[in-house]
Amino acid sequence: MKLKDKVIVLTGGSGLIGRALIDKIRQEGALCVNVDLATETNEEFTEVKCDVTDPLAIEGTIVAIIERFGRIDGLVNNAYPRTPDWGNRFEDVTYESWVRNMDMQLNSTFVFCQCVLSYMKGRSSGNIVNIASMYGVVAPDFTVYDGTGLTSPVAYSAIKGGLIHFTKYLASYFGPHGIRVNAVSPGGVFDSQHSIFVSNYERKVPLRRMAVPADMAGPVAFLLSDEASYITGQNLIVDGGWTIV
């Protein structure tokens, strides 16, 4: 129960990784609020429907959560909004798509952080975990996509790399106020991908398997907890060893 009685806000909790994160955070004793467009607001206010790409909706949601529960102890930025052409090759990505995805993902995280940190600063405590990616640390190995027709979206590397450095900026800026900010960078998570891709990926990664959503839950819960009270500005890479070889 390392998160007992904490109030944690998590964006994108209705997705693959998000649901595993919420389950773990609640198992550890926290009240976890799922903020997602793909849910409906419930009476307990533990599920809140919100367009996480709309600054006004974000601001209103954060205010409503604080009014309901009295505080926010932690924020997990996990939402992964993207355009329908997200999987296009570099040559086929339009400028409009590039800008839109930056706005939907990186800029919305900025708004969430700004709203929540202004509140946390007043309490001189708080904790943020941003979900980044190993592809924000290293370039994709495009050979794992051979024979699949798939690719790694170009905007993804820029967004996740930016998010990691944004995390460090926030940790440095708000550290004097007792606020910790860290990132978790997952490796590839199994989601019924093309069988050739899965085989290529698992042959390369040292642990010889793709991640499952639960692999990310423990590290996130740890960083949210007081057990990580002297850890800030770090990027915890949970990739089965991909980035060490």
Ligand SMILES: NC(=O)c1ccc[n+]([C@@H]2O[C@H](COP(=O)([O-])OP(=O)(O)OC[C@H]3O[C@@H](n4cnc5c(N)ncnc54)[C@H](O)[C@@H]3O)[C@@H](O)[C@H]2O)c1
The other form holds:
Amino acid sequence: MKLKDKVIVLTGGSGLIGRALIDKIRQEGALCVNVDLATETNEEFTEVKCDVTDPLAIEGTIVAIIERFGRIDGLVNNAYPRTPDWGNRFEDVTYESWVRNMDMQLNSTFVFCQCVLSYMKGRSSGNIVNIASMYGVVAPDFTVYDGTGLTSPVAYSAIKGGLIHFTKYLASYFGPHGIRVNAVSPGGVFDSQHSIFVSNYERKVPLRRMAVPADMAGPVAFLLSDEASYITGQNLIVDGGWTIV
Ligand SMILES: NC(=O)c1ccc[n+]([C@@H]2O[C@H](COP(=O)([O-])OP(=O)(O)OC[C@H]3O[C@@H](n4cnc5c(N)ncnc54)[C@H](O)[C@@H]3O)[C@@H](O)[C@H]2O)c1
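Now the other one: the form predicted together with the named molecule, given that the block above is the form predicted on its own.
What follows is the entire complex, opening with the chain shown before.
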């Protein structure tokens, strides 16, 4: 029970990876609050409906969680808001779409971190895990999309690369206050993608399979826990070896 009695806030907990993260965090003994647009606020306040792209909604949610549970020990920024045209190839991405996705994904994480960190600073403890991506570390290998009509959005690389460096900035800035900030960068998670993409992907990745959501759960729980008490500013890449070849 490495997270016994901790209060952990996780965004996007109703999604593919988020569900596995919440299960693991709860198994490890924490009280985990899922903040997601796709959920309904419950009486126990372990599910909170909130749009993470709305700064006022974020602030209200953080205040309400602290009022209810007395503290926030950990925050996982995992939500994945994106525009309906997400996934367009480079030539077809409009300026408005680029700006909107930056705002929805990167700027919302800034607001969440700023709100929670001002509170954690007052207690001189706490830690944050930002869910980035291996595509924030290396460029996409576009050959895995051959024959599928799919691609990796250009904004994704910019957002996740920015998020990894934002993580390091926060770790350096808040280290003196006893606060740790790390990132976890998943590789591709299997979600019934196009079969050609899946076989291209499996051929390239050293572990020869796509990730499953539970692959991300142990690493996130570890970084949230006191077992990682001297780890900050790191990006833990959980990609089956994709980025080493
Ligand atoms: N799935 C992958 O292969 C993969 C790979 C690398 C990184 N990641 C990252 O992992 C994280 C989770 O991805 P996922 O695949 O589970 O995504 P997902 O789409 O399955 O889940 C995302 C969750 O975010 C919530 N959300 C969306 N907009 C929101 C908003 N405005 N306010 C609050 N909640 C909102 C959704 O309701 C959903 O529950 C993302 O940051 C993603 O970039 C995913």
